[in-house]
Amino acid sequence: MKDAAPQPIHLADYRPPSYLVEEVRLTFRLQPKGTRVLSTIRFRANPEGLEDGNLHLDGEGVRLISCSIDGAPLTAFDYLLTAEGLTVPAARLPEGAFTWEAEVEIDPEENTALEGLYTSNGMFCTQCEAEGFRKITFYPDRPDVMARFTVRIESDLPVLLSNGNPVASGAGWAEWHDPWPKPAYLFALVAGELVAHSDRFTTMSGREVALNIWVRPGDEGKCAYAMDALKRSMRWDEEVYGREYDLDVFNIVAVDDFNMGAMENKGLNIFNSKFVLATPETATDRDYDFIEGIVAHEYFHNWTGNRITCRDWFQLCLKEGLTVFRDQQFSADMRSAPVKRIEEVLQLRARQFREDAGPLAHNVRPDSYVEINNFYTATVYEKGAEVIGMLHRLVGADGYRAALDAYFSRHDGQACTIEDWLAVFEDVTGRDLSQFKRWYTQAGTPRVSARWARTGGTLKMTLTQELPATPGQPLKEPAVIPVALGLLAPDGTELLPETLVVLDGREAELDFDIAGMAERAGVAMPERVIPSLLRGFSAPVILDAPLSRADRLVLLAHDPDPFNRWEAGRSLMRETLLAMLTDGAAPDAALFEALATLLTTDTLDPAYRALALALPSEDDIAQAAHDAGMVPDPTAIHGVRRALQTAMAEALRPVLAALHDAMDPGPVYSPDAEQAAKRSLRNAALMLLARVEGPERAQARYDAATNMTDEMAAFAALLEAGDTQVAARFHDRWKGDRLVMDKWFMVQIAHAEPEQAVAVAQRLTDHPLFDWKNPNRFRSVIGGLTAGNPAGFHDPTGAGYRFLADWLLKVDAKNPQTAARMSTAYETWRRYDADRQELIAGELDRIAAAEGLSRDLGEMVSRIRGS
């Protein structure tokens, strides 16, 4: 018999805890099996507590050895012990403050879920966000209970780390003290055979901070870039936000087995190894980019997440959306701001718009959840960051900085809500944000329509907004949508420099004096005016604007806003692909001519030109087809996308060849933005040229490659060209490097012919180096199929759907988080044909009916399947 379905937790049911914690002392006696954890916790009554007065302590999978209150042992008659925790009735608690002590036992070696305390190749490691601490000992595991921690670690391992500052150590033990109150989800412990890549940082007040990146022996030479990114992040946060680091030491640890990218535990950040370790020979430019951004993100959490945390998990966007926005600002300052903005929007549309359009749609601040791990989503993170970006645009840079200063001052050391955050902005700027708050409480992507008509020297424009129904929210109220716009003449003259219009009702009417604008610009009255709308992607909306092909070609050639210039080209490519799908239309030569002009404009960043050359993804085309009322055929989409790539390569062949040669950054590799930009354009040209020249150029590049960026680009080009030997050569060279081999697994599947993709994936799961219990390796294969080869995943036989379901069920028994996250590959199932829908529904039903299904995967499958 299956267990009863878990019941959802609702934001409306939040109650402050009955007890707060003043101090925590923990002792860990580490063993792979039978680790003992001794806890001493000082509780006091919460004057604002609205619970039942009982002492509720969360605890899962921990074996209670003993417990006491104020030194008096408790018997089994004094508490209620369940699979979810332990409760001491209010009647058995002393009045006033009291001390709880407990000894428990856990088995880190058996913890394959990678939550709580676990082992990774002999290293002890923790992951406590969101609710992993309850798998370590009994505790009120909720973010609004904050306390100072002192930790003693006893082990023969040479390196013993925890949060805060080191206070004492000896043979087989070490003690750490964190002077800053924190919730249990920020607790961290690491113990193992580790070596440090060390440095120092002097804060703006002159304090010296010791910096260490801890890795396995042999990896210490791969940490220089992560350390450089950390130091730049620390300086940037001081200069831009006035935030100084607040401990004597900052430690990062690289761990091979990790469910997430990284974790911001106070003073001891734990990272997935792939986002720390890098050398030119083993890491691509994209890897370096990720390392820089993720190191910054986790460091910035020190203030936006640690010093100020979230009251409950419904407020997750308070720390994550804000910190993503901060790391986006940092990356824009470190690299090309236009390129970073385009990349952000590509990710938002690929992941978050997809969530909003399907059964997984939810608010930036959800109303309820069954498993909180399932709400670490693009909506909370990326859309949450877009909401912060809109607020920044609305109040201006100065207003934003003043509000953030007030936020840090007012709420330091507190667990806060979205209401607290918005109240600071209202107090500082005098702006009423009650309507803006709907961005946090309404799901779905708003659709903004723009229509305009010319009457003499006046342009009249109407903006309207529509908020589509989403699960549980059939009706929506108007959002506050900042629309940045400009107006261009057909020759590219900017008639109206960028102007911000706020659409806060269902409709807004705008009048523009074209005659006056032309006079001020010193040009004749234009025969037509071309709006440049939503500049910089000023709001996370879908824009419907009747721009003609000629209009978009003008924007592609002349728009001073780099995002909209790129967007015009993207729109033309998407339109071309849809026309090829529906009636077999040939690509328009004007598109290639405009691209040639852009590609040969040397004043443009090469990375920007590389992005302009990239076609919409197959998933993007499928969604566009669906939006146009078509039933997308993944096989046909794959075919027309390849056909357009070939046509582009033929039309632009001389330009591409010249760029390929001109963009050689030189023999000495650097991960800096200038060199990375040249490589991105050179390798984009290589991929297209391989389609019309054959493999010779790619083979020469592969043989001559001195860095992984070039080697991987040539590897992919050779796979596309049908080289059957290159995978074995790559394998023989890199089989000893675990992170490089993740790439090897993924790229082969992503570049397989669709009809062979599932067979390739299946063959690779039989490879001796395929360790499905390692999240990175599992994602490299499964993600290589579901995200990297959509036509292969959606093979009409349903083989891809069965392959995914089989692996989800296997992994769910060991690592529910990973299984749940990979299940989102099914979320767009209702946009496909009836046969594919039936096949996917059958696999979802098979998963849902499985015995012992985790709460994580069960919730996701239920939401995706829907009614």
Ligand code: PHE
The other form holds:
Amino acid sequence: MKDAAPQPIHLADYRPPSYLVEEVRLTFRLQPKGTRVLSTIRFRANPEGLEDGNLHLDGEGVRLISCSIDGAPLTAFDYLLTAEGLTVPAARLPEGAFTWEAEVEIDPEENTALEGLYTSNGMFCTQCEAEGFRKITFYPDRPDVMARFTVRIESDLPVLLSNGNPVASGAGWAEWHDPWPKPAYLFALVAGELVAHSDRFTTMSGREVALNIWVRPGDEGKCAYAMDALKRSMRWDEEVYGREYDLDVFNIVAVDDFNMGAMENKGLNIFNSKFVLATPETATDRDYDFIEGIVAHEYFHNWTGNRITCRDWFQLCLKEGLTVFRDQQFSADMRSAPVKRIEEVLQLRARQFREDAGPLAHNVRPDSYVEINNFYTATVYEKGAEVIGMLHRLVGADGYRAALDAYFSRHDGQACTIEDWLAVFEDVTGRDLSQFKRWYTQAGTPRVSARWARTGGTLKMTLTQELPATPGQPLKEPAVIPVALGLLAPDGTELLPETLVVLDGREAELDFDIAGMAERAGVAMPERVIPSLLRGFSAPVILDAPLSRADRLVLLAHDPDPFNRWEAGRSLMRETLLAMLTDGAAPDAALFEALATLLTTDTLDPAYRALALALPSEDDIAQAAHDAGMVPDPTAIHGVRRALQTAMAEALRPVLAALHDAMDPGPVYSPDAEQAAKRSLRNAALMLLARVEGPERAQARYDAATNMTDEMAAFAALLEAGDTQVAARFHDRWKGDRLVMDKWFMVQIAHAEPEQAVAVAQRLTDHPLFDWKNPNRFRSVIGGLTAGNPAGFHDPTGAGYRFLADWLLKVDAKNPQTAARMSTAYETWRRYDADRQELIAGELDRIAAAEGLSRDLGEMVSRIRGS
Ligand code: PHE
Ligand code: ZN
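Hand over the structure of the form predicted together with the named molecule; the form predicted on its own is what we had up.
Below, the chain from earlier opens the complete complex, with every other chain and molecule after it.
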């Protein structure tokens, strides 16, 4: 018999807690099995509490040894204990304040879900967001309960860490005190044989902060870049947001087994080691870029997340959308802003638009969930950041800064809602944001259509918006859509410099006085006008604008907005690919000529040129085909994409060869944006040239590579060229390095011929280094197929679907979060033909029927399957 489906939790049911916590003292007697946790918690009745007055403490998988209230032991008749927690009825509780004490036992070594207290390669560490603290001890595990924590750790391990400042330590113990009230999800503890890469930081008011990055012995030489990123983040947050760090120490710990990227625990960030450890030999430029962005992200949470936290988990975007927006601003300041913007939009479309277009579409602020871990999504994070970007554009940089200052001073120390956040903007800027708020409460990607016509000296433009129905939301109200636009003449002359139009109804009519503009620009009346719409991707929408190929070529050559210039090339490529798919049309030479011009414009950032050269992904093409009313065929898509690459490589061969040689950044590696840009263009050229030249160039590059960026690029090019030796060579060199071997697993599957991909993945799961309990390794192999090789995953036999389902079931029993995240590979299933849909539905049903399925994976497959 299957258990009844778990019930959803609704935002509308939020009630303030009956009890608040004044102080928490915890003692950990660490053992791999049978760790004892002693807690002393000072409770006081919440004057605003609306609940029944019972004391409810969450607790899962913790064995209660004893408990007491105000020193009087409780017996089993004094409380109700279930698999979810413990309730002491109001009648058994003293009036006002009281002290709860408990001793519990937990088994960190058995904890394969990596939530709560667990072990990873002999070290103890914790992960409490969102609801992991309840696996450590009994506690009101909800973010609107904030308290000061004092922690004592008893263990023979040499390094014992927790949140806040160190208080005292001796042989076998250490004590920590965190002066800042925090919710339990920010609690952290680490114990292990660790070594530190240390540094110092002096804050804007002159306070000294000790900085440490803790890693396993042998890895201390791989922390310099993360440390540098941390110091730059600290300075940047002072300069741009006026935010200063607020403890004497800031610790980062790298762990090998971690479900996510990293976690912002107060004063003790815990990172997936892949986002900390880097040397030129082992990490790619992309890895460095991620390390910088994630170190910044977690650090920025200290104010947006920790000092001001979320009232409940429905408000997750309050901290995540804002912190992503902040880390994007930071990265744009550190590197090339246009390149960063293009990369953000690529990610947004690949992950968030895909989510919004399918069965998992949900609001930036969801209304309900079964398992909160399933809502750490691209919608909450990336669309949440886009919403703040729109707000920034609407109120201007000064209004934004004033609103943020007010937010920090008004809400410091509080657990807040989206309503609180918007109220600050309304109060500071005087703007009514009630309609803007729909971005938080309506799912789906709006479609904006632009139509225009000339009458005499006037251009009349109509903008309309349409919001698609999404699961549970058939009807929508118009959103507030900022559309940044400009107008160009066919020779590239800018007629109208960038202007912001706000579309807040279903339709808006705009009149542009072209005659006047031409006169001001000192040019003759142009025979046609080319709109450049949605500059900088000013809103997360799908734009439908009937620009001719000729218009797009003008934008590709001349748009002063770098984003739209790239976008013009992108849409030409997409159109070309669709035409190749439908009628086998050959790509037209004008596109290649325009690309050649762009590639040889030396004033353009090489990273930008590399992006212009990149084709839409197979998944993008599938979505575009679906949007155009076709049923995408993954095999055909793979074929036309390759054909276009080959045609491009043939047409651009001399240009690419010249770039390949010119973009050599020299023998001394640096991960900075300038060098990384050169390598990205050089390696993009290498990949294309390998299509038409044979493997010699890639072979030479592989043999000469002195950094992982070049080594991986050459490795991939050789795999594509059918080389059968390179994987073994790479393996022999790197088998001792976990993070590098993740790449080895991934790249072989991603660059396998589609018909071979499932077999390659299968074979790699038999490799002795395939450790499916390690989330990074699992994602390398399974994600290498589902995301890295879509044509292989969608193999018409259904072998890819079956492979995924088998692994999801296996992993779900040990680590539900990781299984649930990976299940999103099925979310696009409704795009495909009836045979494939039937195969996928069969796998989803098989998973759903499995015995002992987790709440995480259960919710995902039922939402993906739909009704
Ligand atoms: N809060 C983390 C971040 O965004 C993400 C995370 C969520 C990590 C849940 C672990 C568990 O930085
Ligand atoms: Zn975050």
